[in-house]
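First comes one chain, alone, set out as structure tokens in the form predicted on its own.
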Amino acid sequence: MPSRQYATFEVADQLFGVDVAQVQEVLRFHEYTRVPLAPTSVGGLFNLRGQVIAAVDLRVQLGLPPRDLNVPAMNVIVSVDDEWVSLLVDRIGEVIELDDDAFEPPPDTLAGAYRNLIVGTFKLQDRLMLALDARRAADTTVPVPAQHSA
């Protein structure tokens, strides 16, 4: 049965996953510089090994009011158009392989960011894990919808 391994990673206490295959690295970082003019959901850039990576804060591209940048923050960094940009998340998980079997559309009460950020959907057995599409995720040129409702 053919299966795929994602990155799972926990943003206000929600489980979400990213194919595994999409990510770099992860690691925690903490000094950010801002860029001016940029949208909210840039938390802003940081040098790794000198390559500068821009970090996208994925609580306001869920429609989340914005991280403390002040607090070391988690990075998952992703590979999207030959490009890495790094998503915020707040903990880190584990990586999971799950049967493409087990995948379900976004459930209709998905609204807002979340559902233009979703993919999909596993039943994990204590919980669910939302599938990520990580290029929408560090888009920051699309407005983001109001928060979701619950």
Contents of the next structure:
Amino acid sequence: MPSRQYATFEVADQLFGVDVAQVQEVLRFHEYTRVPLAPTSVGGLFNLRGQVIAAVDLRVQLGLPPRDLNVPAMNVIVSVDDEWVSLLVDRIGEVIELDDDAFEPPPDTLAGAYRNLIVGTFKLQDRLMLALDARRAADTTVPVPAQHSA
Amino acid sequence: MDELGDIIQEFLVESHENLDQLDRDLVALEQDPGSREMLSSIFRTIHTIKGTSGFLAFHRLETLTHAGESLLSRLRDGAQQMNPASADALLAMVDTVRTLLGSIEETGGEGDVDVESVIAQVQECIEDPSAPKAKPAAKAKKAAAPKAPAAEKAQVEAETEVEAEPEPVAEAEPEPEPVKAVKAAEPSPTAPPAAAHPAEETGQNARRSIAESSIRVDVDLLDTLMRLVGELVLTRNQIVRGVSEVSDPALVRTTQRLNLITSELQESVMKTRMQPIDHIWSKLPRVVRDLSGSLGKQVKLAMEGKETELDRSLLEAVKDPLTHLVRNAVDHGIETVEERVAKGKPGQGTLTLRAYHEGGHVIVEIKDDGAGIDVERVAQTALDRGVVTRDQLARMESREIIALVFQPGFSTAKKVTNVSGRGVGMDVVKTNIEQIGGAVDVDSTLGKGTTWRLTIPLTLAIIQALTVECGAERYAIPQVGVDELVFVDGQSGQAIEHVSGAPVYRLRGKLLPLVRLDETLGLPVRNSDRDVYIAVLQADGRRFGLVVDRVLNTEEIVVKPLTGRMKDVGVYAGATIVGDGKVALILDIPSLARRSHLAAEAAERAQLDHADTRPRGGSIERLLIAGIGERRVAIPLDMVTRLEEFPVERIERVGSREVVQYRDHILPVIRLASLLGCYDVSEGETVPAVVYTERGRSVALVVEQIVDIVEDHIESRSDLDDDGLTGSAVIQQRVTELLDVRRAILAADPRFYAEMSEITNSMVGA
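Given the form predicted on its own above, I would also like to look at the protein as it appears in the form predicted in complex with the partner chain.
So here's everything in the complex, that chain up top.
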């Protein structure tokens, strides 16, 4: 049975996953250079072995208030269109292998910002994992429906 | 003649490469005799050599390759089959070509290399494909004969080869067998030149041959190298910063070496991408000739600094703007012969191109001795086109007015010619140059001529930048746009003023519009306007001050492009990694300048309202602040002719005095430290010195360091007098002693004023 590996992580107590093939590495980092005037979803820039990487605040992308960047955050570095982008998340989970037939399209009730970023859901034993579209998650040019003001 | 030399050089390099390929191809061809493709490739190579050698009048080479070409064309067209005999003949030909090239390289001529025997060998293959089989040994001997001495080694090789391949001989097939024998013997005719060649070289001189001294390298590889060196520069910066905080002499020394090596490496790698500017200049004489001819003008084109090198990619980017400026100078700058003669100028105009290095940039000047730019006409045109308002014009200096020609859609040509003035004006030149991080400005004297000056970075990847701090973050400002730095000292009563709500600063009596970086970036705005720095920037022909919290330093930074999402913000030109490894954003000066537009207008209105912008009360004085030990000493800027750095070992002693050789003169030197009774603790390799010159006499005042140049109201002054001082004042929050310059000068050169009839007290500081 075809299956796929997902790297999982948590944002606001919700479990998300992205295709493990897209993930370059995961690291904790805390010194971000803010980019004034950039969309709030751009958490900042940081230096990863000589490369300037943009960190995207997934909380903002999901329509939540931005995270406090003075507290170290976990970076899930994904490769999108040959470019490395970091997704800022709360906690890193395991890499799990899931059968494709456990996949379900996102529920119709899924609202707003979530809906744009989620490609599907997986029912795990005790919780739900939302499969994230890494490219859309990393795209900061799309205005996020404002649910909270920053 | 030189050009011909270049052509021959290129020909040799290319041919050597081709011959190596040819060797491999020929051998491969033997394995796969039917390969039409390979035959064509070989044919083309030989054909190229033949063509060029004919052009360069190397007749032996030409006849030889011609013979080879004839055989190859038969083989290619299928008129005869490739066989070992023809392969031998061709390989022999290739070797002889190589010998000829070697001779050309060393002596410039073909020498007396024997080509006849090889040509004969090749001809035989053509005339009668079966003939060579009949007398292989004889032919081999014949070919080998002229080069007998060197042949021995090859002979041995040939023999071992025979021994190593006993099978084909034993097989005794009627057709191929003798041929195989020929093949075995083959190295004897062909090897001698090959063997002789290296022997000659090592024997004669160790000079590297052309083929060895240059290689072709993939540009991608160079880019990778460049990128890696960029990383190294950053890492170096981090280490240098880190080491400055520890006091381990060994580590400091090692770091200095690392610093040096990195700089040299960076320079060398940059050089691999460098090409002389002549590459783009070489087309200009023709452009000037044709253009001046069609306009009935006489123009002499002079070029200085042809060999000045620029990064290849930048060279391409500069080509069009440069051509445009040259065409413009011929079209609009230089007058017709009659006009020139009428003005008392020589009928022939001169257009001078000059390229040189200056402060990490390459400057390219395009200078004509033509009519110059008519400020009045520029002003009128700018008015007509609505580029400026009459009010604005009234307050502009002529230099600023001339700079209006860079505004979009500006052309002052009286008539639109087919040459320039098609709306593709100076604004395009400016945009193109600014795109590569450069700048363009113009200087013109009516009736005398015009000079356009392009300032181009040496390379795109690494730039000089000023790092500043604002809020919690650091930002980098490309050095090319920075004119000067001003510290707004809260203590001395200087302040940022506001007119119509827009911040301005009085810079030497003129109002400078300000842009607050914190405000522009939407950061929390600091309350105090005191103790901030103003970076005076220039962009789009507009000067403005950028207010930042702190100026950190000037360093070389590696520009990292920003992704689209950040570029859209519009204020950033890129990002870089600074000394401590953090990312800093590079500010885009032109876009900041556009944001300064509103401030500028307010400042202009204010300038008009307050015609007298001189500060009230107190006299402003510009002072050079020098550090001597822990003390700070101020020297009036009027008393500073030049600032110099003298190597310590160049300071010599004459009697009890110290002197230094300076511009063909002996310059008396006084160390301010000893004059003021401090310990001289400077121990660098060079010492900074203030040189003062008056009526041909100069003295040098050696200080420990040059700290700053400030403007100050000399009010808060005490008469706390000390030997050699006229008093002290608080400048930049520090007590600063005012030097009695006259005394210092006399200490260095007691006769300094003796021959001057008037000694005015006004020279003494205040």
